[in-house]
Amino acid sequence: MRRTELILTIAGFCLMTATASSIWSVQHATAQDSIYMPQHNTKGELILPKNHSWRDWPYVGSMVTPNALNGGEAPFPEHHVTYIDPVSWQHYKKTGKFREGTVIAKELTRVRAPDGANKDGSTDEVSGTGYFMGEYSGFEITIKSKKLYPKEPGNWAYYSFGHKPEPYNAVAKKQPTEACAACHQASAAEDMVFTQFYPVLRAAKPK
């Protein structure tokens, strides 16, 4: 009798484990396969994604260009933290290409510079002297779509929700081609994207 009970107990445990594993797999797959669909209003302006959803996307890299190292007038004097939407991330890992519908989000933060910052804009923190992230200071999105932007270089369009602290602007107009595309065409390493600054993308690209 005890042996039968033991067998039933083990079988029940295995079933529960398998069920829990299946549920986790479905939830995980759903999270990875969730598609961010850009939303536009009647004026054609891009609507800010809800609930800071881009912060849940795969992180691909960052850079910092502080004013103190650029004559006091860096074009973008912030940390640039860059993400890619989950579906495009999976596609890039398989193909090494940015798919139709790729969305890349870039969130900015000021360089941390409390009273007593060094002349070069760095600060002395517990880990050493360097450039650390302060508060959020802007948000941008770029979208690749031949359907939406057939005349844009590489079919990429650029949107800025403001270079300012939160809350960001609720909507953004498409930037003029000359405002962003020209720089990306001239200096980006791959398909208008600065992959030379994004080690996560470089490491994921199929060899």
Ligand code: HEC
Given for the second form:
Amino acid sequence: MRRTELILTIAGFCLMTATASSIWSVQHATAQDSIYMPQHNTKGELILPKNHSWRDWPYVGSMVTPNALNGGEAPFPEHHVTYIDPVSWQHYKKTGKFREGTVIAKELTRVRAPDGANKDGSTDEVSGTGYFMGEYSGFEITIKSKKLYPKEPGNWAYYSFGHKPEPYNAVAKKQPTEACAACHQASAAEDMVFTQFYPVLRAAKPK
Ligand code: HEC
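Okay, that's the form predicted on its own, but what's the structure of the form predicted together with the named molecule?
Complete assembly follows, chain above in first position.
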């Protein structure tokens, strides 16, 4: 083998190895990203998921409750967007049940109301007059776990990382049962989750 051929062969081998290892690391990162494991600190507070990872999760539904339709002051005068973690989504499609370890995230987004908005807080955009999304303004999570929350109704625990613009709080304390779970228990359609507002889950549920 001549010297140049030898160099080319070695270079080719290096390139193949580098490509294979970068493909491996991409796949590895994707697999890890899609499996979210809730992390708690030593005080038992939930740590905010890294890199807004919930925004990559399957979306299940959204609603908007503007001030103008709520006597001028809605408790959540925003768009609410709900996501479910990918593993629990696959499980729900198969079984129609929220598995042990289900995580559901709800993120709030201000209604877009730049100068010149209408009296009712709506804006006139190219698709019509209505309530459009502005900036992020809050983040909440609920986790179902018999192991972690044996005493909570339905084994769901509720956390809020703040009702405010980003950055959200780095950690959240578990909310008292009366603060969150009670209303979910009383009014949500399925296992304390508001599936009546989540067309993606209703359509995916096995008949
Ligand atoms: C007065 C009733 C009520 C109370 C109290 C309440 N929620 Fe909810 N929650 C809702 C409704 C209704 C939805 C459906 C989506 C929406 O309208 O925003 C919801 C949805 C959610 C979701 C998405 C998953 C699901 O179950 O549908 C999370 C997460 C959540 N709430 C967290 C909380 C937290 C954290 C608290 C306490 C700080 C709380 N909620 C208190 C009514 C309530």
